[in-house]
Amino acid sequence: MKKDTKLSAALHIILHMAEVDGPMTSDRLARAMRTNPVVVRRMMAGLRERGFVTSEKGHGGGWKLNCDLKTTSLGDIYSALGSPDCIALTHRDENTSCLVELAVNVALKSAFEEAEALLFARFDEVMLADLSDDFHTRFAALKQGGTPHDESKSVS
């Protein structure tokens, strides 16, 4: 099963953009993400439509962050990306006459809905500034001889 990394990639790009004054080209962002510039442009389209980023063409142009990290949540970015499926699990057959399968479907539907509700509520609680603060804390620790991969300093 292929995992959807759009949200993670978009957040990664946004945090890189937050560290730079001025526009960043799709090529530069693609290098940071180790991907193709076309992938970056495709992802940025939804963010631009929602006003989270702007783009300028020509020499000196590129993508520019256009949102306040303190008031923009993970949920906002998730929505701008088209709200991709978060849970890849689903029913085997939604239109079944099998009573066993109907019982399974009811149980799974309820569990999936509860899990998604918790996940989306959490997305709305975490602001982009929280991710930026976490990055800066990790960067400072690395400069002082620590490790940037310390999971105990995760976003709260």
The other form holds:
Protein chains: 2
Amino acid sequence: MKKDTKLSAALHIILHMAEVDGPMTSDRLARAMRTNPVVVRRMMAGLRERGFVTSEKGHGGGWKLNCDLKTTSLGDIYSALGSPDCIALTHRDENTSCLVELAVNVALKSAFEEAEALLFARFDEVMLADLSDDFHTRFAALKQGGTPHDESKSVS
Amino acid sequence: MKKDTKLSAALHIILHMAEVDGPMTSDRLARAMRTNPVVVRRMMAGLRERGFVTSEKGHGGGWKLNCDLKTTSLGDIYSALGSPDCIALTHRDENTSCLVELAVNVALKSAFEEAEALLFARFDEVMLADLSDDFHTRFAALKQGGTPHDESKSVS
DNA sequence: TTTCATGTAATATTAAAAGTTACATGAAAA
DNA sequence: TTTTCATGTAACTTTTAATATTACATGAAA
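Moving on from the form predicted alone, please list the structure of the form predicted in complex with the DNA.
Expanding to the full complex; the earlier chain stays at the top.
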């Protein structure tokens, strides 16, 4: 299976929007993410339905953040993206008549569910503001340290 | 991505072998699993390398269990299968120069690793004998209850 | 009325797992 | 010794789900 990257992409986009005044177009976001504007729109559609972002057509249009970073969690975003499957293992036959396979399924299912629950709990704990703060800390450290990276490279 | 079913399949096969005297051929196992004998061999190769099963060519050949169900864990089997990736999410760019993306990656990575660690811990806790016991309990209950399923259907 | 931007359906590409084919190796049976 | 049976494995095909692309509709501002 190809792994899902929507959560990673959505968070990246949200934090970029948080750093910018005014709307960002799908084209601009897609270039920053090295992907396609339609992919951006498709992904953002879920966030718009939940009210985390808004969009405007036409000149001066684009996407704007519409949520409080302090109270919006990674879990909120993950859920808005449709909660893509996060466990890459499964059993072959969900409704088996083989008692051996049933015993295997039961054991694996409970392990998968526990791991998934832990992941969701972590997602719920971490707020967008935590990520934003982490970025600002790194950015300040970079400027203080006087490393040779220019700012534009460090935020897009 | 297509989800991985090797752990489920391997456990199913192992528990079936535990119920049978003498070797099982890949063909027979493949029919029971509704898959292909080559797929069975490929999967079993990992188990053979770790000594959990043995194989013999020619007449009367096939696969035999060669491990103690009480001391062999799901984790041992998972590892013998090559520890296939169990988290279906990832980030887009592992080595990014964007500090925003870096902050996202760090947060997600730690969440993924915690969930994976929990899954592995569960795998290590559960022994093959636990699954076998569960099967035998279900099988005994089925016979006692006098339900209309025949035995052959209930174990293959 | 033209340009810009989103909205979305339809289609194509890609990556990873599973399945298949083909043939080599070796052991037991005839 | 020759045939049959079974594993061993490389090469290739199929399948599935995510991602990417194309095409066109909608609507807002210049």
